[in-house]
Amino acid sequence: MEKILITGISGGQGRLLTRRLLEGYEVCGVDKVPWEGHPRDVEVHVVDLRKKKFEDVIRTEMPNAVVHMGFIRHFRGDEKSRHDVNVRGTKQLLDHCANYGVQQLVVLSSSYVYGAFPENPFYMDEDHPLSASRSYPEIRDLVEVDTLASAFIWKYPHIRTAILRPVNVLGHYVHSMIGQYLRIDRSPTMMGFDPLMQFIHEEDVAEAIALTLQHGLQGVFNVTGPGQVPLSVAIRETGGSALPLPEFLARPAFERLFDWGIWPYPAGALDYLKFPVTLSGKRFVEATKYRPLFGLEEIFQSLVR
């Protein structure tokens, strides 16, 4: 059987993965902290990518495979070390790869890469500049990883790489910030914006993952859902309200809330809540002749009070 080498394996996706790997190949992995009860038959590593010992434990487990999605992703710590371990972290991974044998590398990216702008096109495909650093600075890592990724690509060719760029993701498991969000009785608003919104349930990105590497694919992939509504129809489907406020009041004072700690968004985030990000997912589909198995009620479900 083919192994699989999971980073970040501990998170919700991480283990939603593994299970639904585990039907077909070997499967270990790494994380800074531990998995409980994990199967039996899965080694998980814990381990910094940053450190020696994870190259150690590429050498030593030569996985066929590496699925990447060990990044920090919220804003609870410090901004430099975010950085260091998810850019340097996957620039270590990468130079592992290359120099070990792996054959294919999956990287889970998102779309929040592109940027929240008044002048997005709907359905934006792939080649679509990323440009969420010029408005939200915060997330300039995460562009950072998939242009370390982008350029992989070129530069090793015999390497099947893939960029999978997932729409918002929703689940039981997960913990993304739209899922964060989403969870507030009261979720904030952009007084006069209600855009529409795409969402992907956690188990779909599992598919998505597990087709990835099924088909051997190579280059970038936006993953998309079952369709889109508005923001608005987000929230009251999952069992909240929304608070409609003024921008002139809120960016400076959600500014302050988040650099006092209280408040778990940068300014940046706020235009996620005004502009339309809605992906074209038809280089995937026809790849890999993709369909999600969740409909838009049963991942707003999924987060239900």
The other form holds:
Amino acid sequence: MEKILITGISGGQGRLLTRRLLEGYEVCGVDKVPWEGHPRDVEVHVVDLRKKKFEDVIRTEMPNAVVHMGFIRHFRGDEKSRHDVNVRGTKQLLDHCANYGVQQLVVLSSSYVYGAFPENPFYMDEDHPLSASRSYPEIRDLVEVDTLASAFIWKYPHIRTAILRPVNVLGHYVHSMIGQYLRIDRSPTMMGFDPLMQFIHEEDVAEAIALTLQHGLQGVFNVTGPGQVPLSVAIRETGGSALPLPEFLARPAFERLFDWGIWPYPAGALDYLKFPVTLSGKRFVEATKYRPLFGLEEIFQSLVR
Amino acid sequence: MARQTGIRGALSDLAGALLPLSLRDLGSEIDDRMAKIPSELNEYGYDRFAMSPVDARSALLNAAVLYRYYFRVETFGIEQLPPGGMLLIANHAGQLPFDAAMLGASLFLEAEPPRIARGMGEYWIPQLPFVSVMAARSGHQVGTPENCTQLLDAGECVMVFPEGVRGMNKLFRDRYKLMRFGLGFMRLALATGVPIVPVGIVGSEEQNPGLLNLERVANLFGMPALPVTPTFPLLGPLGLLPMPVRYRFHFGAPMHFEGDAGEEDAAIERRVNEVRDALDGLLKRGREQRSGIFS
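Switch from the form predicted alone, shown above, to the form predicted in complex with its partner chain and output its structure.
First the chain shown before, then all remaining chains and molecules of the complex.
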């Protein structure tokens, strides 16, 4: 049986993926925090990707495939250490994959790397430039991770490497930024703006990763869900209400509050509440025949308030 | 539509009762036609491009009032519109794009089935609060080739004014003289294989006669144009409003083109000139036929 190593296995998405993969694979994982009550046949190593100990895990586990989703995506901690964990952690992981005979690698990036801009066309394909750092420097580490992994595809063509860029992920277990935002009772919005947003259910993301492994995909793939609605509809359908703020107040307020550490979203995130970032998932669908199982209504209802 | 309750409901009932009968009829006409739009809407009432007839209802009603009672629009040949994707190519004039709004209203009110005409806007439109939302809900997008191709592939009807701002702010002495055409629309037609329908708009070119265009001053302030008309800037922003000219839309027969979208400009321009000549013919005939500018 092939062995899969998952980084970030203790997170909501990691746990879902583990359950999905256990049917056909042997699964182990690493995370910086333990997974209380993990399945007995799953080995969970508590390590830092940047440390020598992680190399030892790879060397002894000898996984056939690695799924990399161990990123810090929130802004609660120190900005510099977040960058280091994400970028240097990924670099170490890529080196180990190349050195220890890993045959397949899946990196879970996101739709945010494209950036939110007024000139974004609808349904951008995978060749669209990754410009997020231009207006949202706080997530440049995630752009760098995506770019590092893209370069890895060309450097090691014999390792089947796939980068997945799913749209906004919602669900019961996943702690996504957009999920947290929609769980706020009154979600701040930008007055006079209401961008179209695509959503995907966390189980469908797990399914997409499983399909990627099964098909041995190589390349970059957007992963889309069942559809899209304007932000205001998503807020309404998840049981919240919008708090429209004029931009000239919201932007400085976000900046201050973020600097003081009492608000989890930097001002750069505001552009995602103004301009659409919609992706074409055609390439992935054609490669895998993937079809999302969860509809928009189920996705919105999966957010427990 | 869900009935509102409480004070707001009572007020809206009162407002409904006070509306002139014809306006209420117009409202129900709009609701009927909204149900017949062929665009595919999802379970929340939005199409792939964030268009929503329900959210755009007030804009449609305003446009319909202008269409029926202000510009008193007449259409000729609208029954020739093909089903599915097409590019509407029209002349552009009048300082403010009432011609685009009225052409859109015409497709919604008079075409069978009713269509939502998709406008291709400037980059700054999505940056304007409220305008950005209303534009998207009414079916208008930023005019990138990617967006236009996707709309045409989805079987939508895209409006293009190849004269662009050169046309909108043309001077009165140049009325009905077609300015230089952009070539992009022809490349998109070739790439997607959709027909081109020329639409001669008669009326808009007299609605607010341009006497001068202070281009240098406009450049200084980063504006697309700074027209001087008998009423603007004399009467302030209100001076940009159009006179109650009568609009007449002359729809031409669909034109089909074949070839490589990547051909050099000269080859593309030859085909563009065919469209331009067709449009010119429609405008000439329309001006000869009309009884007067206002009547």
